[in-house]
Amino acid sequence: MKIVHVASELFPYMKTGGLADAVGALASALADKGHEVAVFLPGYRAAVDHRDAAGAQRKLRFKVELGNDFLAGDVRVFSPKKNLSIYLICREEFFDRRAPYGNGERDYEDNADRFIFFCKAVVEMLRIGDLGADVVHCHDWQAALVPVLLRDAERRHGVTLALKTVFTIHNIAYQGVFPAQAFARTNLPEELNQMDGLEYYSQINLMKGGILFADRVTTVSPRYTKEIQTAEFGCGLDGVVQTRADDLVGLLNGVDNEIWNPAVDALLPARYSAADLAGKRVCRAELLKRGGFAPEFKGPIFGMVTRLTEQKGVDFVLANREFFLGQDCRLVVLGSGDKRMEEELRELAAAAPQKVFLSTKLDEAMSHLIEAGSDFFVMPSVFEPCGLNQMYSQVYGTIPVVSRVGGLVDTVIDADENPSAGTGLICEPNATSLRDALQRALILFTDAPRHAAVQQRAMAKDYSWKVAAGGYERLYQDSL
């Protein structure tokens, strides 16, 4: 099959989050399995500087109309392996920039421009440069307009640019919710700004856009996929989501096993498998180390790398404060975001320097170490539409303390509810429950054959994205 991803993320090109993780390795592993596989990401300065980028040839230069606008762009594409190439849509005024999305105080003003761009970029390169495509895949709101731009340009040219076309919704909290005005940026026909179009009380929802109009509709896990049907999860686009329930199937994200995996793991002091765990206390010995720990602490490390948001249940880890400054136990955290919960951590780690210990640098080496070397992980997450850490953690031989949510719940089985069969200890979203799970969590230590056994289930568990990628597979045939 001949498949295009659209995103505005793309590990390693552009990072934030899980997004470009799990559309980076679904990428590469639906390529590593023969088929055609084109990635359109748009030319942030770090994706153009980046050593892979360096002999990527300028391949077109286009023109898109935007409101009363022509503007023009260029196109420059690499292929960092077999069946994969990677198309980078290039406005300097738009994406010569640091940052994707905003300053780190606030969103770009001009975002609405910049991606309704992207997503027309996209669909005029499906168009002058012939790309013949099976499945057009887009993910999240950045590049949710695609699908019906896609449309209406095939029905204004009279040509098929995809047979299919898929919408990802990977967070339904992030909509790309912009002034009504915007709508006009599109180009769209009139019709289409309407209830059952774009419009969002009296403003415009590009995710709503994706959900409407591709062929078919994921999430990343089947847990999400019935979350996002409900007010409590839906943020307020329940209802739409419930229009395409026929149409829509969660499929979980994998673990890219060439970056996370403890047995050829280059970031690691020491490598480790779940046959022999010896290079896993060498990473333990460096993580304590890099905490600035005593050596010769035996207790459980807790570790976390994390956004610092709400979503992430960062404060339920500090209404829980007085369990990591009482328990005989050290905390570990890696993380940037909210500034309150960053100064709150800071001050907790500044009391008990000891016990705590933050970064907020961004930091892949030490995100790595922190899986490796940390006996539990915490992440206990309001919502969460797959997750990822919670799988690296398993792998790593890391046992997940996790909210009964989301992807979290398809990829986790507590190890109390089923001893048998358990892989981590989940709790509910909140703080009273977040202790009892961490309280279980010290027990479940002091029990070395259990938790033995619990650790090497973990890393049984089989999250490669060669299986994931499988379901996508089927999922295009079957759409197809």
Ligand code: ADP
The other form holds:
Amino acid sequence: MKIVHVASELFPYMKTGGLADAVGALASALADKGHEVAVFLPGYRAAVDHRDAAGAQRKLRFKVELGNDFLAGDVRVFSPKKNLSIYLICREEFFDRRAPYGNGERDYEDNADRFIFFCKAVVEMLRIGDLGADVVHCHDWQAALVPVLLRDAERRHGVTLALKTVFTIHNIAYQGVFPAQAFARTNLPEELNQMDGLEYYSQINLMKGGILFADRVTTVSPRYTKEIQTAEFGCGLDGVVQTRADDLVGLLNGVDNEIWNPAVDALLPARYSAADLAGKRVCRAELLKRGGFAPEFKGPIFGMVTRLTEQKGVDFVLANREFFLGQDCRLVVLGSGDKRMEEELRELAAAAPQKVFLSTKLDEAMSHLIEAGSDFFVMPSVFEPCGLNQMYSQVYGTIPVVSRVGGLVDTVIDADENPSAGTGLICEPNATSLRDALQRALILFTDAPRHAAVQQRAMAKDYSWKVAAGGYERLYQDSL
Ligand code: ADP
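Could the form predicted in complex with this ligand be shown next, to go alongside the form predicted on its own?
Let us now look at the entire complex, which starts with that chain.
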């Protein structure tokens, strides 16, 4: 099949979270299976400067209509591996920036223009580049306008640009909602600016367009698929999602086992496997060193790698500061985002630097070291579409402590509730229940045989993308 992905993040060219890992690994796995895969990505500064892009072969110029303006851009194409081409949609004014969505304090004011432009450019490239796509697979709100624009362009030009479109909701909490005036920038017919189109409480909602207009809609876990059809998790789009229930499926993300695999992980000081955990002890020693902790410490290390947002349950961790200060354990947090959370974590680390370490950097190597060197990985999310770190943790023999939501439920089994199959510990998404789970972690840690059994079961799980990509393959074939 000829499969085109459209996304605003793609590992290793631009990443703020799991979206990048998921799209990168899925595209790569589909290419390995012999499909012809193209990925469209905004030409962010980091992507254009990436060494893979240095040899970009072609530079196509294009122009798209954005309201009353005609804006030009160019496309750089490169191929990092067989069957895989990356198309960077470049326009310096929009994408030659350090961060993809905002300046850290708030979102960029021209995000509507930036991503409407991106989607229009993709559709224009499908037209003039004659890609002959079987499936165009769009990810999250930044790419959500593509299914809408594509069908409109096909109608206007009397051509077929893609046989089928798929839209994946990686996180329904981010929808691309903009003031009503932004609709004019799409140049779509006014009838699409209504309740059964992009209109959303007198604004426009790009994700709504993707959900309504794609041939198939997917989310990243079975449980999240159900959750987003409820008012509690649907973030206002639950009714819209319900209208697509027949075309909706939840496919779990996988783990890229060339990148997240302790047996080959080049970012670690030592490698290891379930059969020989000596390397994990080396990673632990290195993590203690990086945290500035006493090297002889023998108790449990709790790790966290996360965007600092309400979603990730950071406040439940902060509410348990007495636990981390009072118990004989260590806490290592790698995370950035919300300034208030950063500040409170910094205060916690300053209160007990011998026990709590915080880094607010984006640090790929440190994220691997935390996964490898910790004993428990703390991820008490309020909601979690799929979540990757709880899967990485299991693969790295680090027991995840997660909340009972979304993909976390689909990938972790509680070791107390199910002693013969457990791979982690599950709490409810609140501070009290997290405290209980942290206590249970301490008990588990002191019971060496049981701890080892949970760890071995976790490490035996197969989360590889070969399995996950198979689900998408079947979905594409079925839709075609
Ligand atoms: P989300 O996409 O909601 O942020 P996921 O668990 O799906 O959550 O994916 C998060 C990804 O981002 C993981 O690969 C994680 O290691 C990474 N990550 C988060 N924060 C950082 C950070 N400060 N430095 C490096 N990697 C990070």
